[in-house]
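Just one chain is shown here, as structure tokens, and it is the form predicted on its own.
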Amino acid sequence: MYRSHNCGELNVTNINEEVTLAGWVQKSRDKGFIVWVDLRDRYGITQLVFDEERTSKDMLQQAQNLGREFVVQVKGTVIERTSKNPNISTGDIEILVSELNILNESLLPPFTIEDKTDGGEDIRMKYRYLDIRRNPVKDSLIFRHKVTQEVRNYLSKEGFIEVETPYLIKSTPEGARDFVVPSRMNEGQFYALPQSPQTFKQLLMVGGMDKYFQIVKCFRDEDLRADRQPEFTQIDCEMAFIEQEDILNAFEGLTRHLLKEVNGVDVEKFPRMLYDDAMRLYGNDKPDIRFGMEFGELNDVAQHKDFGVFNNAELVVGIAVPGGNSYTRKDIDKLIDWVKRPQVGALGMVYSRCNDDGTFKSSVDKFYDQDDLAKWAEVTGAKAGDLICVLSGNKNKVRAQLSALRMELAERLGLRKPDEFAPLWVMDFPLLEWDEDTERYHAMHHPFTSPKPGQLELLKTNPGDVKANAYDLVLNGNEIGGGSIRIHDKETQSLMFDYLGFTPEEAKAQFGFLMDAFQYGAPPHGGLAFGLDRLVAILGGQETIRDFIAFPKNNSGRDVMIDSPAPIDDEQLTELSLKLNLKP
């Protein structure tokens, strides 16, 4: 037995007990006549003590030579510490060591294995197995485990059955590039890794499983950012014989359960917002409603003067920044520079100060009088002491730009508090969106999403106006889940493929198996998939997902620890009937 206790459980009730511990050397303090060593494992830290009065000379010298991250086993007696440490659970005791065994030595780590490390992100990703020893990463992985266990327990109690679906499937268009896998046994043919188990969970509904879930890996070959990985995990769910309200109630229940059990937070209200209202009021389809700063559209009160910038714009829109009148001119200039960055893309920003005495001071005073600016304040909800920030231009672009500014200001003002949770359903998305490059419609979610009841005929006359029977669950400005009521009959699915530009032959080749299944009594069904990585990060008070994944990839999709992806040798290429055609 390597240990009788872990390094986080001993306390004053164990004084005078003989114990055996094992772990890593966190650090040591050598006073010559006495050596203290902090021993660490997953559960905590226990202080070891070696002194010349009670420790043999050889063992004292051995303790003096212990390096950081050496793996050791010790036996000894629990004694009370004279200088207690209230910051750790074992801070009242220490172990007077009677036997020391070095199980494995360690090179000096490339960064300190401490909560606040001196290692940058690149070096920590290269040595991820060392980074996992640090409490922030270790605790994040344990937190993820807790969330997934709560998910499984809740869904199982609600009658959901966990079913695994294949990873080696066929390539189907679902909005991103597929990762493809060559088949050695079927020369010249390829599997694809699933972007989601979409068609399989629908087939499980045809198969009568009624309530399905799976915590499943999904794969998308798309441009990466801090909250996106090429392989990610979904809580994938589907239900049969349901309507939209059944889905919303079921997964409100799951979200409420997680917030209560994981965070100790009771959230009763899950407001609902139409997609069109989310875009109009917040400029995006996943608004953070923990704070205000709703958009005010100013066309009617700003396009009647000789200010060409506004007059020539499709949309003039502003927000009221609470307390923003305290910003100096230098502060405002920095905001203007911020919105002009390529990542945001605005050409500039107009502002108006709302003074305490009820007057206004604007950067466009030449064109607008006090009555005009008072109307700006009324439309944006600005009060004395606020600052009105106004952008203008193409409707879709300017909404996205002002949304980015709203979120940046909220960060600066401390309005995005990680311990506050504000869920929101966003509903009635467009079914289709027009792509200028391909000059055709694409499914905004995926090709199996059903139109809202009563709007099927509208597909023939105004396809861009058709609303999807789809919904996203937003938490603190992040989409944590999305789903829809599915099409469940062959005729409607065929019509959908027609509007997406599939020929009958292409539709049959890609999805013939699903269309065939619909002819054998497919029930009405729908579902929702949570992004587990993002959900866990938000519940854990963070926005980025990387620390909640054991072995993440960087922003180039590389695993720098194992140096992947990597070339394969010519023999493997020949075996797979592949030939590289690399661009020079």
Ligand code: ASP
Contents of the next structure:
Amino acid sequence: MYRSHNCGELNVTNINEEVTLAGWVQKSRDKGFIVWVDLRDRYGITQLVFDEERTSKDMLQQAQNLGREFVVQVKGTVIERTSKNPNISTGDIEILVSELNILNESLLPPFTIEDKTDGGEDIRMKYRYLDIRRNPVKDSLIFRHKVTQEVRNYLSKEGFIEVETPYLIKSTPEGARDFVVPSRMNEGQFYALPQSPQTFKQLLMVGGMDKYFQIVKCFRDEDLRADRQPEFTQIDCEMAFIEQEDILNAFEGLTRHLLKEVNGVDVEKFPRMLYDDAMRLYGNDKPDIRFGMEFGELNDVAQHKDFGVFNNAELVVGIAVPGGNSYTRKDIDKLIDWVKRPQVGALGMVYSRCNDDGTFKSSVDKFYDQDDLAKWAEVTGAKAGDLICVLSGNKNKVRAQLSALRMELAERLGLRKPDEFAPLWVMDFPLLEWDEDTERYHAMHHPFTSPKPGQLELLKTNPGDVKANAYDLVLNGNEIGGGSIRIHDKETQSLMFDYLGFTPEEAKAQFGFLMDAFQYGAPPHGGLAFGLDRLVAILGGQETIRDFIAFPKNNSGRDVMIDSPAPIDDEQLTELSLKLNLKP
Ligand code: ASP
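Given the form predicted on its own, corresponding form predicted in complex with ligand ASP:
Below is the entire complex, every chain and molecule, led by the chain shown above.
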């Protein structure tokens, strides 16, 4: 038996018991004739004591030579401490050691194994196994476990069956590049790793599984924007014989269960917002509704004066910054510089101060009188003491810019509270999205998403206006899940591939298996997938997902610990019938 107890469980009720503990040396304090050692495992820290009188001189010497992170086993008696530590659960006791076994020595770790470590991100990732010994990382992994357990509990109770789907498949169109795997046995052919199990879960519905879920890895070869991982985990779900309402209720139920069980938070029924409204009011399809600062569109009240910038703009839109009138001229100039940064891309910003006496002072007083500015205040909901910030230009661009400003200001004003949870559904996404690069429409969600009833005809004339039975679940300004009601007949699916620019041959080659399946009694079905990493991070009150992943990759998609990706040797290339053609 390596241990009778763990390092977090002994207290005064155990006094005089003989115990065996094992763990890592956190630190030791050596007074010459007496040595204290903090022994750590995942449950906590227990203090060990060695001294000349009560333990042997040899053992005292051995204890003096213990280095940080040595793995040891001790036997001893639980005794009461003279100076207690109220900060830890074992702080009232210590172990008077009678036997010390060094199970393994350790090199000096390259950073301190403390909550606040001296190790930077890179070094911690290289030695991630040491990083995982630190409480913040360990606790995040345990937290993730708790969330996944609750997901499984809830969905199983609701009759969902967890089914595994394969990883060696072919392209699933979620809009990213595929990671591919060469097949040795099928020369010149490749598997693709799933961007999601989308087609398989639909086939499970055709197979009659009716309520499916899977906690599953997905792989997308995208340029890594901040806080994305090339492999990430979804809670992937699908249901048959359902309407959109059933899906929303089922997964609102899951989310509510998680907030309750994991965070102890009760939330009301989730509000629902149309995609068009989210874009109009927040400039964003994943609005953070923990705070207001809704957009006010000012075209009607700000155009047709003599201000050319506004007159020429497709959209003039503003927000009221609570208390913003307290900003100095310099603060506002800095804000203007902020929106002009290339990452935001605004050309400038107009503002109007809302004075306590009900008057206004704007940066465009030359063109707008007090009555005009009063209208701006009315439209943006600005009150005395606020600052109205106004951007103008191309509708889509200006919405994105003002949304960035809204989020930045909310952050600065402390309005994005991590312990406050504001979920909502965003509904009726457009079916298609125009892609500037390829000058073509792409499926905004994926090509299996059904258009709203009666909108199929519109595809021919105004494809950009067609709305889909697609929905996203948003939490605190993050998309935590998204899905749709699917097409389930061959004709509509072929039509959709056609609109998306697939030739019938291409559609057959890529998705023939799905269209075939649709001819054998495919039930109406739909579903969604949650991004588990992000969901866990948000429930954990944080916005970066990396701490909740045991072995994450860095921003260049590398695992710096195992040093991957890495070249493979010639023999392996030959076996796979591959030749490299590297860029010079
Ligand atoms: N497969 C979709 C995704 O990964 C989710 C869904 O439509 O169920 O976003």
